[in-house]
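Listed next as structure tokens is one chain, alone, in the form predicted on its own.
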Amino acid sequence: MITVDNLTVRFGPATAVDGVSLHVEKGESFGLVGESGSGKSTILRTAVGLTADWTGRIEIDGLDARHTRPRDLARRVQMVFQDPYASLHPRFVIGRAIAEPMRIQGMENIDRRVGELLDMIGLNASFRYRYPHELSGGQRQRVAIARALALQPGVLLLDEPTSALDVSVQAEILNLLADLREELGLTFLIVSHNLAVISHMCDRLMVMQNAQAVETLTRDQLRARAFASDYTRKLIEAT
């Protein structure tokens, strides 16, 4: 579902990313996992069309993100950002954000979809008409996660999910994306600071380092801490 072959973004003379490669099948959940300013967010942000210098090749779905318009690309793969707040438009009532991408797309059927998408994520039909300055922060991000779902992509990116979120909070948004992942046969991407949650989400992950992979895991070598790299043995130390 997710190819991604020698992969290097500048952003001026920078290199954030620097000949990554990957592989994810279709319903895995893979992980990246490594200090700040390694290269993991701009991986994901380039995957879904977000920024322009890079060099490689990227597929999506059997899509080279290349030369998909950004239209098409939209249907297989969307992204779910790490600050709800921020990601959704404050003077949007939560029907209209959620609506949104289907009403680009001219899609039919629209209001019936988006009640369906607020029972998917567990919020009752009366949010809709709320404001996002009305929800708790983890009620956003279940808003975010539905319209990410509303064009009914195969593919999630999913840039550090819970960390803006209380630790409260955190279990029941993993909880809903591992349920969700299994009832739709969804493929995860995810970024996350917090090994517990990659270790949870995730069946392999990629170690970086300084906008390079060190390394690419299993949960069980993971969890049996069997790396390869000391920079892997330190970062595990470090969190």
The other form holds:
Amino acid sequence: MITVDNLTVRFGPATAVDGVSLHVEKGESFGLVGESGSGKSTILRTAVGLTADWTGRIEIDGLDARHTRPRDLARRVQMVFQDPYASLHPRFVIGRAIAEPMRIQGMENIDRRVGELLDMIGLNASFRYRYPHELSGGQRQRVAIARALALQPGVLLLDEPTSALDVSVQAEILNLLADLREELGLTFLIVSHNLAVISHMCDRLMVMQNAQAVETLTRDQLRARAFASDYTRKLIEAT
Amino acid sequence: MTATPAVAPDLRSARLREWRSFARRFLRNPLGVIGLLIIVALLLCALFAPWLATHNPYQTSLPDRLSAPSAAYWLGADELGRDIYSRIIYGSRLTLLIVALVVVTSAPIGLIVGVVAGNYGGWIDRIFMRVTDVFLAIPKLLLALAFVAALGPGIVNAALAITLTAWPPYARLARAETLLIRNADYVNAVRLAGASEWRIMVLHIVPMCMSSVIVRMTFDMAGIILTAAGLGFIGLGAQPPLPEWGAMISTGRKFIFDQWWIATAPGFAIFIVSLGFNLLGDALRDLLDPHLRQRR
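Now that the form predicted on its own has been shown, please provide the structure of the form predicted in complex with the partner chain.
Okay, now the whole complex, with that chain kicking things off.
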């Protein structure tokens, strides 16, 4: 479903991602772990076209990310951002924010879809006409998830989806995501520095350090602490 | 937001509720309310000038020339015996006309230039901003003077001339805001949905620039009034016999030592109106400026 082959991303003189390859099967949930600055978020942002200067190959759902129009790619892959306080337009009511991707794509029955999406993320219809500042962080993140699902993509990229939230709300959002994945058959690529989140959510994970991939583990290997590298051991002991 | 807001059944009531909460916060600022009252008074003066004025503002009466304030002439009479009070009341129309003309032209021009430059970056940004710099480098009044000299004096030309000098700060402001907003996650989210850059600019970036622009506009109105009065004073703005405040001061200047009220009354009008716009601008900035406003 997602293939990243020898991806290198540069920001001017700095190399944010250095020759990383990974493959995610359809329906799988794959985690990217590493300290901040290790380049894990950059992989996500590059996959959806938010960085310009990159080499290598990215293929999502059979589409080459470099040669596909953003409009077409949008229906296959969407992203949920880290900070729910920054990812909703402050001047748009919730219903409008969720409807916007569908309006851009010229879809039909938008009004009904917005209702269904709100229902799907567990917010009642009264939220449709509220502004983001009237919502809590967890509620906002739910809205961001609904917006990402509006175009019915098969792949969801999650960039630290819970790190900006209260601990009590984190579990709610993770459970919601897990349920949605099962219900809609989604493929997840999750970035997090929180190993508990990753081991809860992911079938496999990749550890990153200084822009490079260190190793790839399955969930069972993670739980059995069967690490090949010292860095992974240190990272896990530190958290 | 302390209590959970009441459920809004539709978009209109959601907007109405936002406005109410904005009005409530605005009313907590007494100086801002005073500013608003001054502006409302100015609007009412302009609207009801024929009923508020005691004389025809163009009616000369040579026997009464230069008469002091009295029951007949509340603020005295000028060098042709015209009632100063009535002229000031009618002058509010000219003031508002100039301010409105300048604002409705300069703010959109600056907004478009700034947002396009900020969003596209690269050579478009460089060209647009260097042009803006050129306009900013010429002294305002000088540029306006040259323009009026080329086109001929008059109210509309004065407004155009002021527009020419007033738009660059809006472009700067809009560009700075755009640079911040275009990389915000909520803009990235619509970019991910395949939105065109045009749609992103018009629907997502411009609304976020509006609050800064409105604040800047309110402050600018005071400056516009002063510049317009300055042009009127040197005879390049409104032409006689129009009761423009700057031109009135200019004629009153000749008598300032013996009949001081002739220049003082319109000067006071300019002062009060500028003060009103400044107070209102201050209050709006406290409410709207994204850099002052804390995340609520």
